[in-house]
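Shown next as structure tokens: one chain only, the form predicted on its own.
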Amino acid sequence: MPGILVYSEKHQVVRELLGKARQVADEKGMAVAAVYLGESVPEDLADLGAWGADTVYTVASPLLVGLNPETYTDALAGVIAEVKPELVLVGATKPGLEISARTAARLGAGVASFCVDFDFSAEGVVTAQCMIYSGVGINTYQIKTQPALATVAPAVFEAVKRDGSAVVTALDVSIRQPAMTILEYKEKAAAGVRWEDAPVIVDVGMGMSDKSHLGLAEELASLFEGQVACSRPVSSERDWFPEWLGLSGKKIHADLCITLGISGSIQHVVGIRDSKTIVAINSDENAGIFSQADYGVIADLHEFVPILVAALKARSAKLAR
């Protein structure tokens, strides 16, 4: 039986997940394991070896469609009553977080949200590490229940690649006629490429002025064959990109990010601060953002950013010859 069992809709979050239990168990002696619940399954599943599962357990059922919390929350307390792991990590998506809480609630479990580490004391229990007040603290949890869930937001983990493949598993267990009726689906626009997987990201704030600058921005990323993102308020006011980049948003890991306009604060910080070198480029310069990056640049960015662009071009052209 697995001492971890991960589980998430989106097969990014799955291999992110399993890249950190991976770790733990093989530092505690445990396996690990995959859940796949869904109307059928893909033949490719074994291929999650290759991401740290042992097993991945399966359940198809036509019930498990449109990821109706009732029929999932079914199916993924089935598993775990079946298999019954030491700890359960979920991915933190929308969907993935209404189903760990009624899993949980179903259970009787504990469940720490927002995980971005967690162990097994010598005694066997676990212990999460959860952000708290958007980002500024750390909370250590110690979950006494078993099994223990917990969620983890996209890319707070690395998926880490290896030899492997893992023993697929169907299980059956009960799913029930859900009560309720999902009568529609929207589908939500995307940014297009991954903000999460681009090398340089240029992060749009509210300084920037004007819908038309963000040209400016577009030029600069593709110097560097990178991705144009923004703060929550770029999107969520503005409705300038889908979404954005932050603690209720995306995360990143880039190379390179540089800040247009950016005022810093700790929720919008949480999403960049994993990238390599920040470069800030903001006209106020008690920005907060200066305190979080590698290399500021107190100017209006309307006015430097073309500067700027030009200096890479003719930089670009003369190594060229």
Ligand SMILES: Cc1cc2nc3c(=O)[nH]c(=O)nc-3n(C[C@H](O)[C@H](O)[C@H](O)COP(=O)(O)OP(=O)(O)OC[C@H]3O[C@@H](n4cnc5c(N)ncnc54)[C@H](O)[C@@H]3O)c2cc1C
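Positions refer to the first chain, counted from 1. In this text the structure is predicted, and so the values were computed from the model without any measurement. Each form is matched to the other, and the largest set of C-alpha atoms that superpose within 1.5 Å is called the rigid core. What changes on going to the form predicted together with this ligand:
- A movement of the C-alpha atom of residue 283 reaching 2 angstroms or beyond is seen between the two forms when the two forms are aligned on their rigid core.
- After superposition on the rigid core, displacement of the C-alpha of residue 87 between the two forms stays below 2 Å.
- Once both forms are fitted on their core, a CA shift of 2 Å or more is seen for residue 261 between the two forms.
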Given for the second form:
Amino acid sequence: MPGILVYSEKHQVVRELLGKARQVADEKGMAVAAVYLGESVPEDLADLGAWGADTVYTVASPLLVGLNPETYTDALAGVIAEVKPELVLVGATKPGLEISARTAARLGAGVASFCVDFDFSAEGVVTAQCMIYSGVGINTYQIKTQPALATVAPAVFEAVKRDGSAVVTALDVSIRQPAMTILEYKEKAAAGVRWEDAPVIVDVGMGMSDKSHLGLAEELASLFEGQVACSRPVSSERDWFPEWLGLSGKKIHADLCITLGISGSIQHVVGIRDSKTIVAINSDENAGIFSQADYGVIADLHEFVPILVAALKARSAKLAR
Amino acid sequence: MKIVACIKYSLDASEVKVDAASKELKMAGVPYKVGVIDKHVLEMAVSLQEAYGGTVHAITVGPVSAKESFREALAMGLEEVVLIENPLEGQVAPDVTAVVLAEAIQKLGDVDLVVCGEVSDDGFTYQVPPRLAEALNMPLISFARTAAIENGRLVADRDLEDSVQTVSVPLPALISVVEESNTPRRPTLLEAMKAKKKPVNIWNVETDLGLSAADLQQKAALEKVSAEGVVVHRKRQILKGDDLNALSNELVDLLLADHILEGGA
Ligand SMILES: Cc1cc2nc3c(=O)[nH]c(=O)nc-3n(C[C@H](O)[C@H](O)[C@H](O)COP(=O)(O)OP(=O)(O)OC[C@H]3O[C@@H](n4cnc5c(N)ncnc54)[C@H](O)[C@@H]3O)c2cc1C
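Next, report the structure of the form predicted together with this ligand; the form predicted on its own has already been given.
Next comes the full complex, and the chain you just saw is listed first.
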């Protein structure tokens, strides 16, 4: 009987959740299982054994399409009812946040949101550490229900490769016709860029005056094979990128993060603060980002970035290996 | 159409500071206000009411002392605010909030649409709208950027990480909106004056909703064991001056000295 069950619609997040689940389960002598939900079952699911799963439970149904939260909840709740895990970890993507809360409501279970660490007490009670107040603090909770659920943001835990092959078991779970109809499905452009894996991030904020200047950020990033990312309003108000960094966006742990015109609100900083070194460029010497950075340059980014790029090139400075 | 907007009197998380030595969260004096997301909830609810007729009622679970904080919300075009007196000590857990809101929505009766924010500014769990949908047994369109009523169905754009879906559900239904969904209106002086006559009705969970405060206390699935602030140590070295060439070379030197960069003599 599996102690820990993990689910995410994102393959990489499944591996990350398995990495941590495996580590804790080994200490406690528990089993680990992953859940796969979809229209049909891919061939290679046994490979999840190499990421820590003992078992992969699958539910296939023509109703499991378009991430419809109603049918995915039926399926996940059904799997949990059958497998009876102690703890269920769900990736804190938007679909994951919705179906975990719905599933928990049906099962009368608690959800620890934005969990960054967890353990089992000697009595088998789950304790979870969770981000609170936009990441200003961490609360430790005991989850009093069985099962206990926790949501975990992408890139919080590390995927760990090992030897092994998982047993794939198909479950027959009843899924109802949903009330929600999906009329149109539009993929976002450039979705799926893995900022989480980039060694260097150039992080653009509202201080960049115009999209024509994005080339400056791209040139700076290209010197280090890095990527350009942004704050929420740069994505949501200006639509320069499909995603953003921060509390409600992606979280990075780059070797070097250079912010350009970012004010330093906690909701943004929580997405970049796991970076090794942070450099902030902002024209306002009172900007909050300077207290969150290793090096701050008080300058107009549009003037400073070309000069910095020239200096890096002239001195052929590279990211240290 | 009867529309209910669920809003929250939230703690301003950006004002919570951490004592660097003790890692204690400094909560004293942190202000509370109707949240940023809630303005978008109210805008969505009121603009739907303007388009399709009916009334908008806001409900909230919070302390009675918040009563005066809903004047601006009322001025945006609400009929009333129902303030359900927080039955517990401190923050209410999302599982408990959903139960209380569901009961209040049932008591309001004949509700066609419930508008929520995707997530509260302070609690930040994303749990209340989906739990409320389950409790009311109504469909939910989450993370909505738009909303319209077409042929008796709610149609909206659902904004997920990698895609935007246009979806529809039958009414009555719930919708949870993202900040990007609209620009909240600013009430005029006249609207603000008129709002002074609008009611903030206070409900008690026991006498008005027939729930037991003791049961609700029992219901919260998470028990807080401890809390601490996150302290990240940064060098905080500031470079300033008019000579940008000198500043950029100074920055490169520092990054080389820290072994973040290499080469670059
Ligand atoms: C519940 C909630 C969740 C949120 N989640 C996120 C999230 O995940 N990610 C996120 O980013 N935000 C999030 N936010 C929003 C967040 O609070 C801030 O509003 C946002 O991060 C600000 O973005 P910014 O720093 O790019 O813009 P601003 O705050 O507008 O800052 C722009 C900065 O640029 C500087 N500047 C201006 N001109 C120049 C110039 N020429 N050269 C150099 N500097 C210049 C200014 O001094 C200023 O400091 C969230 C908010 C809430 C309430």
